[in-house]
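For reference, the chain that follows is the form predicted on its own, supplied as structure tokens.
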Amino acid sequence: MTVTDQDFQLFIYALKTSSKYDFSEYSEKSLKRRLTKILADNKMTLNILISKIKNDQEFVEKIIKEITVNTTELFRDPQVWHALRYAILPKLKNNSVINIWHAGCSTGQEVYSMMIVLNEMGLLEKTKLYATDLNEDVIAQAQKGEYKYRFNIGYLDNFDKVIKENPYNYEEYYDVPYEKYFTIDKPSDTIQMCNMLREKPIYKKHDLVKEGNTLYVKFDLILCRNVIIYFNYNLQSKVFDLFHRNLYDNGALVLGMHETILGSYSVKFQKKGHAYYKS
């Protein structure tokens, strides 16, 4: 079925009236999307959906997590790692704490790949890692830390090109076993991160839109990657704001490689490479 403007809108007034979210600043266009996604599986009109909004708190959290589910993986995007590990992250290393904030953590991979790249610098034990993501399912498999093999298998390339390959100096590379982080069992088909890394961050259901920091600290970096795409021009501003008010001075925010900050809050950070620093 088609959506209308006037469906988007009563589907958005329906969550915001008759449950704790506000979707109305997120951006139509995917919105739109994922909502024809929810009727179609849902085998639903709109108006019996509306209905089950207003009257059943259980399905309201089955669409959130249908809403924002989101993918993501082991060392997505390499050349951002390597400015995290080659430029960023150096930056933090006579800290006595190092404060990371991963906004939007989804399944997991993101954190699991920033302690990897912590622990291979000698950071990781002064690290206190905080990830945060409106789905309370993904914040369950990111503690579990155990992912499909085949899925991930293409991404082990990325572990190599971050973890042992160094993109400045072709003669210098590290031989770290994958055993080190994490287990591979391929007739199971999974991918089982090692405890050490499972236990260390602290992890917290949080909206973006509604809520302010609720992890009571300062960052010296915050990863929100893939997420203010899908946010409009006034709800990012928020976003930024929030993460500008809970950055040290000269700390980094990195955004997706397809994400960037317009506006008044442009002149508040300053950009180098991956990293945007707080002004």
Given for the second form:
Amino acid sequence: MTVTDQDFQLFIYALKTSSKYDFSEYSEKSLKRRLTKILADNKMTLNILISKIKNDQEFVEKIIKEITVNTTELFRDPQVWHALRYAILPKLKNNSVINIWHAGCSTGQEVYSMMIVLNEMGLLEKTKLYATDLNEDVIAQAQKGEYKYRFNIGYLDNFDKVIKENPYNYEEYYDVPYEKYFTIDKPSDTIQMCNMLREKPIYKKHDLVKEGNTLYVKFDLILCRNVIIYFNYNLQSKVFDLFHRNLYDNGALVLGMHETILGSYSVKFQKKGHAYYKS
Amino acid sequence: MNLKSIHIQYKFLLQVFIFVVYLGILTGTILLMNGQLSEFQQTTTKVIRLERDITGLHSTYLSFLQSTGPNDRFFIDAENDFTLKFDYQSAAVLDSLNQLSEKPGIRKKLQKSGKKDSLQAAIENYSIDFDQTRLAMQERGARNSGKILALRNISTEAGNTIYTLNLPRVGELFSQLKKLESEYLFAGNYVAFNEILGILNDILSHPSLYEADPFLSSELNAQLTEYKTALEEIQALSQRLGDEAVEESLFGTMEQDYQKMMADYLAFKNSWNHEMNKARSAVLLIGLGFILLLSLGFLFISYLFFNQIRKPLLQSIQYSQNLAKGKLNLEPVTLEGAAEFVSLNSNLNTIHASLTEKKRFVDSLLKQKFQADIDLQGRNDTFGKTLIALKENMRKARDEQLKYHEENRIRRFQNEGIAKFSDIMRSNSDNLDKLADIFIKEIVRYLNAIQGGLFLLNNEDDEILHLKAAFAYNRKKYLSKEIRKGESLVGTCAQEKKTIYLTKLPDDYIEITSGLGDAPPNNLLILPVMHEGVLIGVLEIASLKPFDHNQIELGETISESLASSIINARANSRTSELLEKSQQQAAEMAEQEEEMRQNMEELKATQEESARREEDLEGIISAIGQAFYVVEYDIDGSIIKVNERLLYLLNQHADQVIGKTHIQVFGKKSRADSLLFANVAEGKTIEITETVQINKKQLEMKNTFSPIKSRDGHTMRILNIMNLNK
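Complement to the form predicted on its own: the form predicted in complex with the partner chain:
Complete assembly follows, chain above in first position.
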């Protein structure tokens, strides 16, 4: 069942007025598709959905969790991780403290990836990691650090690529065992991240639309990958502004592989390789 | 002996006695005082009476003087009634004076100041002087007595003589004399004495006498001389008596003596009054003072006595009042004071102690402590006996209750056990593992054991039992979790299909791992788990405490149910396993689907984002295209793209231009040669302004060649933005 524009507007309006969530500046097409999916999954018409939104806060929270797209992987896009490991992070190695923000951390694989890389670089001790997402459930999952093994089996390859190999020197090989960072339990089909990694980051629910910097620190590095693709142009700029204001000078912003900064903020950042540096 | 502890009745008697003594002393004192005072009074009366006596005495004297006639026998006997009275009275007065008081004290007082002696002397003097007077009077005599008689006789004789003589003149003289004599003697004409003498002399010296008979005349002379002498004697006596003049006469003396007597009496009386007043005051003062002190003393003793009774009595009353109100937390009363109070208080204490004891007893009864005992106060302690009966009653009731509870407990134990395990088996009928785990844990706990294990046969023909589930279990002897039928106790039970219960095990049979220390359980219960005679498994339970027969019975009952549950569970678990698997697969698929969808979504969103970007860029490029002439070359300089505006300017089609070089299109004169392109390809931006010929027109064009770089810095194409310099 397709969603008409009018329906869609009603939906946005209902959410905006009955809850703290403002999706009016999200990318329409994407959001419409999500809405269609939600209506189908919950077997509701839009009217019912809207009336439920108006009356049931718990239902709103459930919808929010169903709207968000939480695709993520361990060491997603290894070339980005290579850049991080060999180009971006080394710039921070002389800091006494490194602050990293994973905006839109989803189920946390990106955070764990970062911690593994930092540990291999000997920088984990002095790094403070902050991970936020709109969806509380995925944050809980991230904190739990437990993933399906069979789903993630391909991503062990990513691990190898980033951690064990050096793309700039094929002869280098670090035999880093998986067990150093997580335990694989094939019978129960789980990968369990080890406790040290689970406990290190600060996880918090955060709405990039409505909230400013509720982490109250400035950052050396912000990762926000495949998040802004769901925002419209205006909202993208607002988010870039937020990031720009909360980066240290020469701090870096890493976006998704297919994302770029367009518009006024493109001059405020200088793009070098996979990162945008605050200028 | 402690004075305080004397019996009250004795104290009371003592008090009475003291009272009596007091009264006695009081009475005595009063009597004494009274006596003393009345003594004084008596003496005073007597003293007063003395005056009367003295006056009476004097009055007797006066009466004597007045009443003693010439014929009174006084002149003969020298006494008459008056003199006798006088003697009597004077003796009486003296006697009275001396007998004023027999009391030596009073005597002394009377003696004081010597006034008594003076009075006594005066009275004696008076008496003596009266004697003198009497004597003198008697001597003098009256008409028929004494000197007066003598005189009269003489005078008669003389008269006779004269008569005989017959001398008229002398006879005249003598008759004068006689007259005078009579006047002198009886009429009180005391001056007649001299006249008489005169006459006498006259007579004596009368001349007529010379002529008379000498004998008679000498007789007369002698008579007259005797008469004269007698007369003189009478005169002397009279003078002595004081007929004429009282000064220095007996009469005068008597008066004086009487005055003195009165005066002495007065002095004496005053002195006595004075003394007596003093004495009376003293007596009164001392007496009253003494009475006062005595009374105070008595009152004080009474007060002490009263207090001795009152205080302990109040104390006892207070104590008994407290007891009456039911207060028991009291200190015992001190046992002091009179024996009765000691007795009373001792009784009160006993009552208190008894009540306290009984209360304590009841308290222990309330606490269900039936071993408490109570001492009876005596054979008549009905209260105590009732309490004991109560205790017995309560004890019996409690025992019955305990018995009832015990029976209930056992019943409940059985029923609840069966219900509980039915419930467990029902709830876990689909999962054998869970059933076994929960079951073993619950059975061990329910039987207050410390560990247990459930061994199962995989199939009914199997010889080997596997440990399916265990609780606090680490059998040292059997490291493997398998036991063969017939081996060890478990195996034996499996073989024989009978319950085994042991209360003494070898020390190393079981080692507890539940942290209870090294005490091994001594009691082992091994139950066969059978369904319709077919052995499913064996249940082994170990405990520190022995199992009672209720527990064993329950264990056997439950084991039976367990057997069928296990069979069910196995059947169920196969089904549920399959179900689970398919569900799992479905869930996994759904998850995968969702992930794919989300991946799709991301892809789409990314694509849309790219599309947007493209649109954005396209818009920019279009705008540029509108304002400028835009040419795109590949790195070797061949044109790939030209915008509409330029085509229009060139008045050519795209395929006429594409593939050619810049020079080929814009003329040989153009400086945009391969060198330029090579430079731009390296990364430089080069601006050249040149004139080119387009459609026969010479146009000045500003060209800006810039490289279009890929992400990694390689030049992909070259861009030229051209603008007409007008």
